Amino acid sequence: MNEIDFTILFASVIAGAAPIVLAALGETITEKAGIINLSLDGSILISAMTAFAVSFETHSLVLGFLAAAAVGAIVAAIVAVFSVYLGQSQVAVGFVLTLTARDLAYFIGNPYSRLQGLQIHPMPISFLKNIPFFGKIFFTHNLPVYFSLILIFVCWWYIYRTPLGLNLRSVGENPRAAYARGINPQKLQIIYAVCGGLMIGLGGATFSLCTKPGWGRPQGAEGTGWIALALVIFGGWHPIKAATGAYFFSFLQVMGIYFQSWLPTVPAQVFQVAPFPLMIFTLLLIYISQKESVLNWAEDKDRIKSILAMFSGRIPTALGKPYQPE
């Protein structure tokens, strides 16, 4: 493979990951709040309908994007309430949802289904794209992949870098503590949340309307949040760990494509199958490297020690364990 096919690989697989990256973002924003939002499949799908059946109709990119992230923070939102303020689980109204959002995706969707619509074009950046092997990969995409890599560093600064950071981690990580210095859990787990839902409808939309642009069943979303979901939590809750697992499994995506036209042979959902068994035997590989024994087992050697750190990551504290103060 010469250089031209290294950088349209990589180019494809940065182009891939949008909406991957951008629902893992905001899945794991949701979480270090404390807040699981299992939805996030059925999220996907309806913010991907959405998006492309307003800008259908309304002949704007803009109001499909819009009413996509409207969409994902409603969803989100529904989550938070039921659990932060009803005190239900948050693992059993996530799922419910999931399932009623793929459903009414479909339902809804069907007279948009395989209808030519609106699509995001590429906008190469004129000063950057000629930059060699890099310009290509990095500066010749459409906006919504701009912004899901300007997101991750954004989200990563945010988190750890900024005092409202730090009380988005203290209330996921001791809300009653957080409550004494004044802080109201609730509220910032249901700002959040929807923050995060926000970032899975903008997932969603950049399926529909740039990554897989159309809509139909199958729309080529499914099971992407399961994948995100995954991501978030093997990467440790770390935004940067998180997106670099989306960019993986996309690479996994990207060579099957190339797998079929070298070994035409195999059937082709072999490949199309492929990246998501590969993914879940490679987390849990992640899994296996977190575990105490084998932190253990590498506490007097140093290169392997450092190559496990990569991977280390904490579960906030009271994820999932609604705060209600006394």
Given for the second form:
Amino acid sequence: MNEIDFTILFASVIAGAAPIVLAALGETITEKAGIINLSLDGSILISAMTAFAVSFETHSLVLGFLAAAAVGAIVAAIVAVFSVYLGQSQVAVGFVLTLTARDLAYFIGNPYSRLQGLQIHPMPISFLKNIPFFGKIFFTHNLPVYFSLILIFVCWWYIYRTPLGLNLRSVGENPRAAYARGINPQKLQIIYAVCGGLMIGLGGATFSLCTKPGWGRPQGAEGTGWIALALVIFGGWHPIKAATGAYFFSFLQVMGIYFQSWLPTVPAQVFQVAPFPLMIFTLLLIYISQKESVLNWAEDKDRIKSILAMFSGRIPTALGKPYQPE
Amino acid sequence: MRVEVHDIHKHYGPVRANDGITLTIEPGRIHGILGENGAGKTTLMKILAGYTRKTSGYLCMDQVPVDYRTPTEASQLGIGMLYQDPLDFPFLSVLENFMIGQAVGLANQKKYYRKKFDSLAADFDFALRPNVQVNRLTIGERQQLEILRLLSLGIQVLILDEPTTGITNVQKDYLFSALKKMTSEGKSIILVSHKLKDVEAVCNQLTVLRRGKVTGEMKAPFDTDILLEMMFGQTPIPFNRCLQESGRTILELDNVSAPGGRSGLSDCNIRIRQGEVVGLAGLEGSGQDVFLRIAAGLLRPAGGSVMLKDKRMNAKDYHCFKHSGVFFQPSSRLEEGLISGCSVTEHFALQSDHKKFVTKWSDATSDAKKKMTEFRIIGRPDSLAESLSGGNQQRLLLSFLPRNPLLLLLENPTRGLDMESSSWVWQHLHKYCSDNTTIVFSSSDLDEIIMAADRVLVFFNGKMIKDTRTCETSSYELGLAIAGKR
Ligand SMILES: Nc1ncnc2c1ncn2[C@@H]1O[C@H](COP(=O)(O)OP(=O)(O)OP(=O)(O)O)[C@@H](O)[C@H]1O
Ligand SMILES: [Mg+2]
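What would the structure be for the form predicted in complex with the partner chain, rather than the form predicted alone?
Next comes the full complex, this chain leading.
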């Protein structure tokens, strides 16, 4: 068995998690405003394809990212408009879009399969990367990864520290009351769904231009949209907790690669697939830990209680119930 | 500011909620709006507050015609409203509730608003802690918060829709002195209620509505009999009840303690007999809520024993209680009792005895019509639950009571009902008792307890501190007990 280099391990966890972090943050913002964007999985794929194709054709990474963000925003806008202005079910529209977007991505992306395209290069931050241990982990990445790290804190700060973020939460909690206070719930829901869509789109682009460079069928991003959706729920609709979940999932994936080299006789697919059931198992544990009987049991065990408290979270009260003006 | 309302109409389909209302609110006055359930009071106020659009008519402020379409525009003109069901954010903190709609931009302004909030609260002597989550406050405290928020928006005309339902007498005193303070600063207050006593206590002037029309106006001092006639078309008959103790014990709590609510419940010994009506008094959340939930099987006691008809029920669940004939009705109408988005017919169909796989909607509709006349619910079978007026929602809830229960546990059963309706409700409920049903109910209205119950239990800080027959006590004595001064 080889030695593990922890700096490399953690650095790859952070790099690998970037697209999931972006998607989970986008979904968190959307759901905080009361809209469920269930199209995440398809949305990630179609924006990944768009990013690859556009950058391939235009030789511009920037255009690739922009186009992907736009596609993510458009898909989110469809879900939001159907729900907010047309009163349609967010779940139904989101689900149909997920399947449509995926098939569309494979269809349009077919000519770009297995081509050598552009790929974003690492940009180590010269004065920070020499900090022992942490320098290598945090400051040897490329721009989207830095962006994902910064965005976690920006989202948290925006949602919990600014008046605008307070308005955002108010709409997801009680849109009728928000309306009575001069906030336009419909407008905000559209705006934040679109903002969330932009982030999801950037997440997709990060997949095809840096985490798993290239386009093909399968691309390798399949399924992560569902994981991101679950992370939002089990992260208690809190951006930092959702992001932490993304890092855990990425850790499972990286460990899969290590195990593959340690146990060459086991088929490689096992380690590629294993993170998904393991993640679901972990989320199940988190769910059970929030059961009343477990919480009662932990009532007098301070350490366990504080750990359990970290997993607690509350669903935005009006999530998924579109507001109908009177 | 002088507000004039001219010939306001509001039609919901065939329902004429407001049918040509004209009135004037003078500055520096408390103007009462009285009216039975469904009279159109809330509708008129929502129009004034910009929350609902009027069908026709116009408004003037200081002789200038004004037209506004949203609550924001109304509050810029200086009109603010406290809604009948609290329109706030239960899962956000007091301070956050205070800030929403006021604070703008990206800069964190918690400190500034914290200061503003503290100084306003001190002005009015309201003891609210800014960091508490709003769902832990009582209805009265949520009102106080909302009043402070409206004041900090610079409101000149404050509308309060049924502010005295669901709050204690102490909180009512706080509220009324706050209102008087505001009028002394030149603000106008519109106080909507169907409780004559409250309106008479503070208002300078009254307008009575009935079926969407103005049926009378009066300046202080008021003549109660004339007012009652304006409200109901006739004077409702008062009722009374205080029966001899009889019947065997059906519910017995021995040394029961339980966590939950605001104060929990400790060392509670209570016996309840068959055919009795027992009123539970006390500040909101002093233990009566926990007691009702234990008796209903919704909460498990931490210690002591609960016996129902000589059967130990400690570890049994809600369904087992329900099976034994216990029926519980919580106080929050739209949150726990009714399903918003479902029509009246659908509610009846859900509750119907003969459950079939396919519901025959024509039968269900005619059933619903029958029940609606029986319970005098104003509305149509296809009205949505949330579109009924507050009082009619309560009647709808009451119509779901089973035919022959052993024990009825009712939390604030007449909350929001006008005098005539509540005396009707009690007539209906007392009929159950002659069939040996027992009723245990909580109420924040002491007069109601004295009128409707045989016995009253007073709760204070999680303990049952007084147990007396209603004909041997007075609301003054009970008021002292509620405040913990036995
Ligand atoms: N959104 C709505 N859709 C349809 N009908 C409505 C709606 N809102 C109110 N109504 C009807 O208008 C009438 C007046 O209702 P309103 O709520 O103004 O009565 P209220 O005087 O406030 O009564 P309460 O004392 O019971 O609160 C009622 O018959 C009610 O059913
Ligand atoms: Mg009303």
